[in-house]
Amino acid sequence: MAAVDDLKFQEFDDAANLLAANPDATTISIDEPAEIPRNQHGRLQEPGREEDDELLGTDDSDKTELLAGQKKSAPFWTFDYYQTFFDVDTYQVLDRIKGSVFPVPGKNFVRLYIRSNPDLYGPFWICATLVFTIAVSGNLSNFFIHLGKPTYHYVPEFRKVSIAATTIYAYAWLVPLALWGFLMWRNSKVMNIVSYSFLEIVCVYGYSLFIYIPTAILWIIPQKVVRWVLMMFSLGLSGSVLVMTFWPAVRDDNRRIALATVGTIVVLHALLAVGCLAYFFDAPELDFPAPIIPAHNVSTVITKSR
């Protein structure tokens, strides 16, 4: 006993001795090898996944977020379920709202703006000022075009109010719906594909109508081939960053799939615009004819003298 005692005592006294020789030594335990190789392996085997992974957001870091996300979850009848939604800062909707208008080529929107805390607030109030912006300078715009002419008389048009709130809000919530259903529906097929939330789609799509409100206020002006340059240049930068977000999430799936997505994600922005040019600032004049006056007979009073 007292033999194998001294050669216990020995290993550790051998240890100390080569770390009084050698202080920069480094000591690892018997683990560590097997998990060094490991990791060595699975960078070896997916070299190129680094750069898939910080562009889709599938990191740890994200699933951090999420799973730090999903533990301050309420009861949907509750108030705080719903508060969570708008629980975003004017430098957080400001940031967001610059991201949408000067995209990053080779940047997807949730990754940068979105993932680490999705919102309502932008987008609710980013389509109810829309809405407002295409009724007022819509009733304008027709204002304008007829101005001058003597048998025109302005009439508000308060209709154009509920169209366009029809219009937008439908556009900003029932694609992304359809969107959130397909790409669920893919990524049961196809184990690659990334999916987004409901939440996040919703506020690509809310953030993506931002560039809509100066436009619109600039097609006022009473030229069409103006309005519509400003149409294009707006569609060019809104899709720009819906097919950045979306392209990277359905690139693994079926080729044919993946370009018919993107190609009626973009046709479909671009219906939105398009139509809104067309029926609220681009509608066919009106020919107003003089009024018709009816002519009255002259008629001769005789009077009789008595």
Given for the second form:
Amino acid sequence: MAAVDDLKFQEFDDAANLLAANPDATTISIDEPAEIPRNQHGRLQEPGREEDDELLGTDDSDKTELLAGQKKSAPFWTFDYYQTFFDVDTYQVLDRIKGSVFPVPGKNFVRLYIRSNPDLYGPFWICATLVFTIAVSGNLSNFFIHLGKPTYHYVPEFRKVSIAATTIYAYAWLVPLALWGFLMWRNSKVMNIVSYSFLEIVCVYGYSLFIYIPTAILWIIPQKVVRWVLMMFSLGLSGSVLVMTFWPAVRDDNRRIALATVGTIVVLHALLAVGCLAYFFDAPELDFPAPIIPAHNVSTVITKSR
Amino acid sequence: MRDLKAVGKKFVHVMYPKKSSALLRDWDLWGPLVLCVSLALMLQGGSADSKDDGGPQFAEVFVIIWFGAVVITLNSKLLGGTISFFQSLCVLGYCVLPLTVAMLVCRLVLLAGSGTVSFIIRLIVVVAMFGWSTLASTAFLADSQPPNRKALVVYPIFLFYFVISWMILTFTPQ
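Requested next: the structure of the form predicted together with its partner chain (the form predicted on its own having been shown above).
After this comes the whole thing, all chains and molecules, with the earlier chain placed first.
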């Protein structure tokens, strides 16, 4: 026992010296298992590297893997496995929505809000709301545009709901799938420091679509200029969330591939917005005069006939 | 006869929603089926100008109501709710009753005419019944949810009844 005590005391002495020299080092003792020093390492390191952490997430990916391993331990055919994707409270969902509408420059949406707890509630219900908002707003806007015409008979246009649903859900799930596959492939070649799981990419895309809901409601206003200004505004906001999320993931790659990836993301997002505007909202016609002008014409006709 | 009485009692419970557990304990899907079929039938015959832009078909209404109810139930269970699958379907289906009544009223009002006055009457009736449906189903379902996720569970129910109300309000006869 005395020999063991001597050994322990000596080790403590060494450790004290080492700690004095390098405060961040791990301390290993004989009878502790290997995993704990890793945890201590993570915890000691975290406060100093938080700024890097948010953009790069090197340490975070270690923690993410640990946490992911702990969280999703249920096999995928059980109900509990899917319950882990809905592990969010009301205030968390509201925070994520706020983060997608007011993007802070330099802060990564995934690191800041999702923090290795991606949820499927937000993407699914935001897409559902968007589908119905676009269909209903399009219907209302067409109704108001064609209101004065005698030959117009109102139709609910229910077929458009299924088209809207197919488009939006395909965009919100297939584009993240393609992007994830692409990032995985580049990761195997270039060893990027940042990599996102498939669910995190779905999460970002889902929450970035939220800004289109109020935009679609405001698109009822039948003015072309207003609609395009609204579109540019919402495209800017949600596009910037996407760009700030994915730029750290590709910037270490070949310059042209990085720019092409980010460019494709933005172009696809713009195509979705433009396509929805063009298909669901009839153009306010320019040849059919607005109600103010016929009165003007009538008064000029009267003055001319005098 | 006993089943009919049970269904009738549940209808009364929906019209006067008190927090009773009778609706939840003995669930049955007869009432929702009857309501769904009658709502889908009443939504037929509207502005189907042989183009595809008309109102929803029978199958579409059916699918929306049942698929919507299933999705909402799954959502509430995934968020940690303690209610069973069929109990939730039962409650959501029975709470379509006010909207079916609204559809009936709308069709009667449309027989009288389809001008602005009739539209305003229909709008008021549909909005009132939509509020009643949402409040009734929330009163039954809210207790089985974890407290900090109530809004997450109530919102899809709101969306569900909103879509059904929209289908009712935009029904225009030929």
